[in-house]
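Quick heads-up: it's one chain on its own, the form predicted on its own, in structure tokens.
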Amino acid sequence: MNGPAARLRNFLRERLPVDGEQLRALTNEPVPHHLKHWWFCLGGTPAYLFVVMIVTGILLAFWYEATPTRAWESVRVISEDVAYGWFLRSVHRWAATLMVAAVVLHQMRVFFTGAYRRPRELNWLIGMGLLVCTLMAGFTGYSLVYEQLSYWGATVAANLADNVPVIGGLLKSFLLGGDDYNAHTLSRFFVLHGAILPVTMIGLIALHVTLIRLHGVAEMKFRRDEATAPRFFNFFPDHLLTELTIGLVLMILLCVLASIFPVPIGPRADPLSTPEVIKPEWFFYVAFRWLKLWSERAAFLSLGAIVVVMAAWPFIDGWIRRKRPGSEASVFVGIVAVLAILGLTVWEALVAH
């Protein structure tokens, strides 16, 4: 056979000397059987949503103008005048919301199952970095709309950042491009949201996946499965089909949410009129309520200490388990932390001021 298809196949084989068997052997790593349970496959969910955010974000960037005089109007044009602009904006916003939730749930799953323990401590630190970047992406994206609440939310956040010891003033100046919200602030948020944070997250995801491939997925056993179920199953096609199914479900969910609950646009920002109620996005309710319970400096120091303890927990837990072998103190710490997060979030959601 010397037809066009055969010539194309020979052309590709000569320049890409990897055949199907080699590719199958490279990708078909054994996957622990517990990943058959859907709630343990959360790692791929934020990755799908991240891709959706990048694609929709690029499309939205064609119309967005990062200046105080044009930002709100450009968002209004996207929402009301551009064909399907409201849909793209809504998909982008819902993908961001679900991504924050998925990253938090994935981090909780890893914590409660002890999958951060030796030798996977570095991957936990990378996961913490991804969590912080995800939250920062949500904050900067919300601030780009230049609504009344997003403007004042960004202003309050920058002023609170000024209370961080040593680097507070520098951090505030970096975010705002000066001592106060000015003509350069939105462009800084736009660069952070559209370039610095996505590139950082892509690098962290690459490191995260590389370490997973090197260490393998932490194996878990369930008593009801041990007698009958095999320990592993193939990545291709079994797990790949599962991930594709999850991706399809996510796309359907995003389209439904964007169609039924399109994202509105609030009043244009007015630097001379402070809203009676200033609230951040829901994923910052915990920190916002905590800040209201303490003085600014005490709240920042305590929040910083909590983040440091979270990042260092694999090593703290390792020290505890060396002192008390078999200890599951992390479970009790995790339960207290989840209850505190839920309590503060609901409290802030229900209280107007």
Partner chain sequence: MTLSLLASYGTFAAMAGRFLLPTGGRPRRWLLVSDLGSFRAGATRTFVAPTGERIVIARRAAGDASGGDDRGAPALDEFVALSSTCPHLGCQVTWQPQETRFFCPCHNGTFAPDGSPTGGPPLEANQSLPRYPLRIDAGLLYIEVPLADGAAT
Given for the second form:
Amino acid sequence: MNGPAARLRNFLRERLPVDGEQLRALTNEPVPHHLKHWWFCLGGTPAYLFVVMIVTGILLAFWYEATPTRAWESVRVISEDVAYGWFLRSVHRWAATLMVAAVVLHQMRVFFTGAYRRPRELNWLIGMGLLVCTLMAGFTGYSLVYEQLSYWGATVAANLADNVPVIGGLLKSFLLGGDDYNAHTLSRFFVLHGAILPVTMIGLIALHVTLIRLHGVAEMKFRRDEATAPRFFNFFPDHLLTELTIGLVLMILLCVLASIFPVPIGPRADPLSTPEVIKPEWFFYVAFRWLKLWSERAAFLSLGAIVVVMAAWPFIDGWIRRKRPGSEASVFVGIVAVLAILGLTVWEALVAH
Amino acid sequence: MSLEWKKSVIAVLGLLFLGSLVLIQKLEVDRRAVEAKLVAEPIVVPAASRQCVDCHAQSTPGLVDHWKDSTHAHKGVGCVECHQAEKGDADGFDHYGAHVAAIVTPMDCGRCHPDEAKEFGASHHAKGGNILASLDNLLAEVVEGSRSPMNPHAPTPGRPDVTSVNGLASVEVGCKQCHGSKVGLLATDGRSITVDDLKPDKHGKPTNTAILADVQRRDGKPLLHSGSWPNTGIGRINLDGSLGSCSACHSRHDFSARRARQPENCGKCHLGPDHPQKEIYEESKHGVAYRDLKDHMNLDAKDWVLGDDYSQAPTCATCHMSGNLRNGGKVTHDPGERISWTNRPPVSLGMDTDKNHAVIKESDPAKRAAAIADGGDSWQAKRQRMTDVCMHCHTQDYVTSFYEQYDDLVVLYNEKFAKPGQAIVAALRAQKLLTPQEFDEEIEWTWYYLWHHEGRRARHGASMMAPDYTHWHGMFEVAERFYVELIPQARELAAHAAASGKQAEADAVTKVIDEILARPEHVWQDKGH
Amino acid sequence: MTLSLLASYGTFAAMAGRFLLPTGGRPRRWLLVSDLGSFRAGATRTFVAPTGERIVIARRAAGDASGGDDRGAPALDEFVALSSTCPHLGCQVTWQPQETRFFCPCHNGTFAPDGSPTGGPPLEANQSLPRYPLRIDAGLLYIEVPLADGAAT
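Return one more block: the form predicted in complex with its partner chain, after the form predicted on its own shown previously.
Okay, now the whole complex, with that chain kicking things off.
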């Protein structure tokens, strides 16, 4: 009993006063039976993709140089010269795309199942924060490549930020590090993309998961479920295996996407000529089309208002349900919103200007 | 789903993931293999030339771009390697810390390319500048222009600066751009200081250094006489005494072997009414095949050896200069080495050359043989070298018969028209029925057209298989010129002489004409009496 | 299952590691030094490499030349190109003409004009100044040197 293994265990136990059993009990929360349905795993998917983004992002940062003179060239070096560079860059880019899609799907699932309702309003708010961070990370990410889209996207976005009431000018200066796109701008985007946003997201994700743990996952009942099925199953190892499966499917998907559609590198940014056809990434199509529909200021402010309404929806919904118990208003609002988003996205995708 | 089942699913998915990574690896390997061939080697600007490149990339970016695409750039040969001048060079000047000269001569190129420079120096090309007292030059200097500057005879509206006429303009812009100028430094009094004044030693350094004080300079840079520069004529006579210009064929600043291999390059000069080699080549099957197959001819190859690097079609360079499998790939920069007739003079001569690479004009067979033996070269040896080229695609019998056809045409022209024409003009001159001055009498123009334009077209056409040039542009016009112009003009001169009391002279000329026309090849004419 | 997971994610990690490795060192290239005619026996030249390094190229004095073909062309072994990077710990050596030696300021290493060590740590470890490969091709002397970053255009 006094072998070196036991001595080591005692040594660790003394300095890390956590018992394995305690840890297991603490983390091994009961998982509601409905999570056996695969489409309820859309929360774990973005989390897994986030880890992929962090890993590939750190790798890419080893070669990336955040200066206007070298940025495009360094991305070219990554894509063409470095071993597996094209692959890791493609995985990073495709994971970003899938992550945005997964976050949006996750949010739709939460919305339509009413999982945001009391007492879970705060977690919806945090989720909104994560959505905004994800989109911003997507935007700052493609600004770093310093191809034409990067440059003009950043320029347009910074000028839009100017429309924010009161602090607009300040925000723009903060974003660009000057009055217009200059030598400091790219480092700012790099810090946002590589430090501020990921750290914020890690914090938000931690809060998100903690709140889920504290509230417990909202339970669902399905008609098809056998009445005899247990209400819960164990996180270890059952749900973990599910998540592992999802992770592997995602990895395979990323590999396939990266090899069939490797991410190209566009023409280097030219501050003297805006390309004929310029469009942001697909997940900004909605906002892009919306901005073109109204006057710039009205569109931008209404966009802000929409985001605020989305964030505040659990409270608005709660108010409606207090006034008219049993109202399904939120479902209809949701359907209208989804159709509007889809419509604007498709519209933008189909036209050149 | 049971836990065991899930584990198996994960195991399979893990293997699939591994499989897709293997696929990624294969893509990576394939990509590397392709890129290894695709990626152009980066250019290195040699340290000594970095300053030149930095500045000239702003001031003359095209020039720097040309250089960057050159083999020189890839091998680390920069600006100063070619442009450097030594203290004491006539045209050297200090330029941002380097001592350079604008004109790069074969002597400069020869520092690294000694064999090429030597072969070129021995060629007829290098002597192209020595036309300066020829018939052609007389035409341009005197007939077309004026040897001394003239006054303008009426104002040119809008150009009050036109105060004198440079009578040598046609020579400078026409003749010398192919033949090469005698490069001159601009003197303070406007005259041209050439190699004749500088008297350079064998290293190109002027021995007459006193005259350099007369050179006009701007910021220390000696100015060149605009009558002599810009010029890339192939026989340029340079300030250092060297002959020729490598850029005539290789172009600055990319010094392209590829370009020199293409007929368009030779076509800058070898075209037109007097020697349409370019058009003749284009009419021939050789030229037709080249135009069709050019893209497959590996023109970028390092050595471009016929039979090894390509065999689709010959260009000018293929037959006259480039290496081939049968000669061990040896390139020559003396295109005369494979030419067995010279069709340049009025009467074609066999291309026996002496040790100075000059055509042997001697008629005594023993003396000819001696000159050939003494470091010379026989026409048979030259023809054999050309035959080696032909035989990459044609059999010996085919080539031999081709040469019989070619020889027959040249001999026919020589015997039926050239020697008789020459004899008639000589008789007129001997009898003083012509002034010593060339081109002041119509028959002199007639005779010049006959041999210099039409006669050459016929012979060149035969040499490179262009039937239309041999016949319609060639022998047909030679015959017309002979029967319809030369003979009547000669008779008229004789008649005029007889009328003015020079009966003896007239009779002598008429006798020469009659003897010629009595030959069987000329008696076809029905004189009606 | 564990094996399959380890193999797949392990491969991914290995690829990531390979990604971080430098891409095969600096590219090297043969560059022209000079024609042989103007490089006299006993002469020394400084060749500035694209990286900025000053490389001393020397041709041995006539007399101790061992080779050369019948045309009197110099043989390759008459030439030597010395790096100015000290083999000890990579500092740059300087030429001290009054001492006729190369001197490394980091640990007082010294070298003879032919690059052999004469003092300091290089002598103890018997390390000579590194030599660059030279080549004679068609009467021209070439040297193989690393290219600077961004030499590509």
